[in-house]
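Quick heads-up: it's one chain on its own, the form predicted alone, in structure tokens.
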Amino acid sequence: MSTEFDPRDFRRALGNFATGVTVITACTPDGVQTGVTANSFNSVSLEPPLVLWSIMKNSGSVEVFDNASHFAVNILAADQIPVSNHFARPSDDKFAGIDYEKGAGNAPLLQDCSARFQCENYQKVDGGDHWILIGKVVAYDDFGRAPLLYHGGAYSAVIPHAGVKPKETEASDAGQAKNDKRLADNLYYQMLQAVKRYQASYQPMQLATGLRTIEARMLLTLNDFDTLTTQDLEERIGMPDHDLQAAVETLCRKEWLARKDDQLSLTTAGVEQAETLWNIANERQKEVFGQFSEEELATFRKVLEAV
């Protein structure tokens, strides 16, 4: 069976698996520091306590991790998108302007993370075009902050699953009635359910355009701003730089996006596609909210803005 895949398509398929976002840091005995953004972090073993992550073999940071006795895994919190983007970009001094403290082996420990793991270098495994680095955890911090997620080439956030009612249940009628009333009175639960129902019909229509959600957001944003730098667009839609560049290439191939130096703008065909996306969104909104009066919608908007 052939295993030669289109790298872009393969990466997009892998992007369907949601992960957290980390910054892996290390320091050599002579004080050279590095930090790289990675979503390849995973647990390996509880006894001994082992974790792993992987790094491209051609990365300029490989030598630092090879020479360091320890590395630190900083699991980013939901509000740390700028930190992720900062460490994903090349820089002469990645720690300039970054608050951190020293951990085991002097590996930098970042502030305000969701959790941190200090690891002793344990094993290095060949993994194709990556090195798989396994570390033995010697200390950790669990701050319990909501984590930053990565899915489909874009940053995301944790939303608790609304759950489903079982088809058959042995629960008592009284217990079921009590639970139904609690959920009916819980506005947060009702908002989650409403979004779930809304997206169930809207997302298939948007995806039918042949665009991923993040690509559609790029078109819609550029349609409003005419021209943006890649960094401005990256910050507005919450997308890592390397995935933004991949999406830009896709949209340029479709001739919906024009790139001149660091400036991005829509072509005439791109504007038409963006308007098609807005029409899909507006039609879905009319379908759902057309049954309500202007006064009711004004109240609904007021409530949403207040929340």
Ligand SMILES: Cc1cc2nc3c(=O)[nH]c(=O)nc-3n(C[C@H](O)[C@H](O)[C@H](O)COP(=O)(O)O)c2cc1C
Second form
Amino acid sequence: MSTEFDPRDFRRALGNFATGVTVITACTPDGVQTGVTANSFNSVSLEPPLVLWSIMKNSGSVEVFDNASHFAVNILAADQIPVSNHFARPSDDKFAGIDYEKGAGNAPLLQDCSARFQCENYQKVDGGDHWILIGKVVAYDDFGRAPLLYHGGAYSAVIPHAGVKPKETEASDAGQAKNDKRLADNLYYQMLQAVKRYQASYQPMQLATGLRTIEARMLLTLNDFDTLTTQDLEERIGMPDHDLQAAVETLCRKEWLARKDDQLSLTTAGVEQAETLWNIANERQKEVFGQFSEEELATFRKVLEAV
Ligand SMILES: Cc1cc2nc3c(=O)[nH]c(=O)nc-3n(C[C@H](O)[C@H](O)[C@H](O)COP(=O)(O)O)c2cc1C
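Now that we've seen the form predicted alone, could you pull up the form predicted together with this ligand?
Below: every chain and molecule of the assembly, starting with the one above.
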């Protein structure tokens, strides 16, 4: 079997694996510091405490990590998309305007993360076009904030799976029943359950068009505007620049999107495709909300807006 994959296609397939997002930082003995957005982070060993991540061999930051004694892993929280985008761009001074403190080996530690791991260099392994950097954790902070996720080339957030027990099943145990009642009365829990059920039937309908979720979101967003710059679009749908460019290329190849300088707009075929997507969205909405009166829906909208 050939292993000469199309790199774009291969990368997209790998994107089905949801990860967190980190910014990995380091500082050389002469004070040169860097930070790189990375989703290749993973835990390796508890005893000794080891973690790893990989850096592209052609990254402008490789030299800093080579010369530094330590690196710090900053696990980003859900509201840190701008921090992720910032550290994903090459820059002469990645820390201009960024709040940080210094950790082991002077590696910068960012504010408001979910967790931070300070590591001393342990091993550097050749990993094809990347270097795999393994670090031994010497200190860590566990803030427990909800994390930022990266999935299918876009940022995402966690919706907890609050139990898998079907609604109809009666709990036999009295204590359990009491807990379930409290959960069932909790509006936050009810909203989460409702969103999950709504999505469960909606997403397969959208995928049946042959579009990936993120491409569908781009078409739906662009359909609301005559033109948008790539930066506007990036901000509206929460995609890192690199992934957005790749998705734009795909949609341009399919002739659904036209690019003029930095301006993006839908072609006639793109508008048609977006209409199909809106029809699917409306159909699902009708299926779920069609049973309610105008008055009830007005109250529902009012509550949602207030929340
Ligand atoms: C979500 C996301 C994950 C990334 N993961 C990695 C990674 O694991 N390793 C890597 O070398 N680059 C990764 N990048 C790209 C780097 O952040 C980017 O190339 C780098 O910061 C560019 O600056 P440099 O000049 O320091 O290389 C990722 C980018 C994004 C947006």
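These numbers come from a predicted model, not from an experiment. Residue numbers count along the first chain shown, from 1. Think of the rigid core as the biggest set of C-alphas that the two forms share within 1.5 Å after superposition.
Once both forms are overlaid on the rigid core, the distance between the two CA positions of V125 between the two forms is under 2 angstroms.
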